[in-house]
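In the form predicted alone, a lone chain appears below as structure tokens.
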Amino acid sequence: MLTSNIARDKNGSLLFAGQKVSALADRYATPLYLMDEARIRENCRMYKSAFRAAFGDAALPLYAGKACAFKQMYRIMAEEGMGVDAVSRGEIYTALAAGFPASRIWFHGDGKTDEDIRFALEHGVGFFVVDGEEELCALNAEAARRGIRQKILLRVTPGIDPHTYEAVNTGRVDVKFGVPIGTGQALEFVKAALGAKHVELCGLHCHVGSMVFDESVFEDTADLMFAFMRRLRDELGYVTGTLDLGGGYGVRYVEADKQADIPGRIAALACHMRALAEETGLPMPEILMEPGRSIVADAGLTVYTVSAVKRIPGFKNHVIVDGGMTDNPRYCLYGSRYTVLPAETDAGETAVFDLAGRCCESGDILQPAVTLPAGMKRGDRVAVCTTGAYNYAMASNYNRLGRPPVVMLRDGESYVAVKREEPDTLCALDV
């Protein structure tokens, strides 16, 4: 199987996490996300003992909500000893309601407004990842405002290409995120951090992209973001004391994805580090990284139920299911593929179909030419794997749907973290 939390009991029929696929659709009925809670924190424990080990004690791993926040998720990360990174309002109020410390938090976005920056400083937020000089001049403002000096990291966009999707592609010089070294910017963009009376500059903040598998990404970045740092300390006597390097590692969604050793690679990329650090006379900085997708990615399976199937002899075959891309729109948006099996055997005569949607669009497709059971029909259910990451947080009331719940499993038991959203709930906001 693709992942070792995906099995089939000896009757054929599709497990996750231990628990019976089509046993859990019955009792909580479909379109659904599942989440197996012991591999979320399977994942959380593997980054930080790989990061003790790389990098010493000071070394954290952020998780990166964007990919899945709900109260529950943050729960577990203050549990596993996590900091999270932030991307909005929304994400640290949700963060502070489930309890999580707002000291570790580390807000970030390209488009911070001043009523964000306002609520982040109300609220205790531990660190602004700052992505451009407006932003910096308005939360120096705003602390003074406060009598306060506010902790920092600068964004800066160390000019490189990590072969990802071009949509996650986030290392470029023109990318819309940060400030790039290569054409001088970055190193204004410090002067003026070092200028500004009610920041503080901790050090600075780098990401490449997103899926990234190429081994050489990491290292190359480093050694970019070493020179810079060697030339700020050089030209400005200013010494990085913390370097955030973003997060990236891919995760497999299908057969044909290879299968990232994240330990291996973080040890790695520290004996790297460490020799740019001697090479250079700079002290080793405190590193984070802010795994997301390969936290939650493969804690994830969403189940759906066969509305209908349609063959079209000599052209195509669809599945259509009760979600779409109103529940994952990855397809949609990037192309992404996805493993699709059907929840119960998956054994005798098979067809390819397009798994389809609901949604009044041509374009709602989950995923192309996948192989299932050929004869598919009505009252079926399937399950798309890895969809623990950008499936929930991505997902829309596109056609006035309502978001599937998300039910975590946890030592063969389950429970609701997140509701159904139920036709009243889409008109709550309604006036």
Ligand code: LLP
The other form holds:
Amino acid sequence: MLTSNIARDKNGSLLFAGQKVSALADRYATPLYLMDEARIRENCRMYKSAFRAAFGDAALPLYAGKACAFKQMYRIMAEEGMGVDAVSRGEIYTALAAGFPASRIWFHGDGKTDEDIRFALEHGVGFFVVDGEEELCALNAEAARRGIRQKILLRVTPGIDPHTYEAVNTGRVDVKFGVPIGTGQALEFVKAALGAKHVELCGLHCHVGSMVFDESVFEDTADLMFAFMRRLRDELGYVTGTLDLGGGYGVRYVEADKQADIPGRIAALACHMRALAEETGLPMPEILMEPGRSIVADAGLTVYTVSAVKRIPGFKNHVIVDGGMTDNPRYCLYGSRYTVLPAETDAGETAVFDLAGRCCESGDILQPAVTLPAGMKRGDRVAVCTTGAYNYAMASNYNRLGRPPVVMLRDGESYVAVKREEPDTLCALDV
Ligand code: LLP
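Given the form predicted alone above, produce the structure of the same protein in the form predicted together with the ligand.
Starting with the chain above, the whole complex follows.
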């Protein structure tokens, strides 16, 4: 199976985290997001131990909440001793509401408003990852009003192509995030931060992309960052204390995808960085990384019930389900590949179908050309695997559809972490 938490029992029924998917669908109704709590925790522990071994005790993995954020997720992150990368007041509010410590939140984002800045300072958020000079000025002014000195990292753009898909390519010089090193603007940015009295410059941040498999991307990024850090020392006398290399390790969505050896990649990266530190005479900075997808993707599975099966002889077959681009827009947006499995037996004759959603547009496809039992019919269940990252987080209410609930699976039991949005929930804000 694609991931070790997916299996079939002796009758062929699909199991996720050891529990029967169709029974969970009966109990909670569909569409339904399932999440394997043990897998989320294992992934956190994998990062923590890889970090400790590679970089020492001060190194901290920050969970990028944009991948999947709700209160229970932040409780898990708090229990696992992770830091958190938050990009909005909503994410910060959710983390705090879950009891996540503000001091372990790094506030990212290229479009922070004055209100966001006030909110984060009010609640004592640990670090701002400042995206540009305008934000720096606004933050410095607000911190001055409050008589505090806010810890910050500066987001710089190293100018690197991570060889991933366009929408998540964030390392190139001309992207909207951060301040480019190559144009000389990042050096000016650092100067400005050093001159701002109400911020404390703790280091630098960069994030080059998501779904990164290319093994040298982080090493190449470290080369560029160390070269920049050397300039900062030589020209400004500034020694970078913390280096945050962002998120991005890829996960397996289909059998053909590689399995990234994340602890192995982190160990190799640490080795590479120690050599860079020696070569440049710079002290090894404290290292942060911000994995999102690789913490939660394989902990998720979405279950649907088939509403209709349309066979158009000589053309194609459609399996239409009770969810769609509203709960998983990733194929529509990025052409993302997914593994689709029938919830009951996969034995017997098969046929190829497009797995389509219920939204009123032809582009509402969850996955084209999937192989399913030839006799698929209304009422059957199908599961889409590896939906823990950027599915619930990117869900919408298009066509006034409610978001599915998130049900957590733990030790053979299940519990609701996020309730289903019902029509009255959708009307709750209407006046
Ligand atoms: N740090 C920063 C600054 C980021 O922008 C991101 C992702 C991460 C960390 C986490 O990256 P990860 O480990 O999850 O790859 N919606 C897209 C993904 C967008 C990623 C945005 N930034 C998708 O569904 O593929």
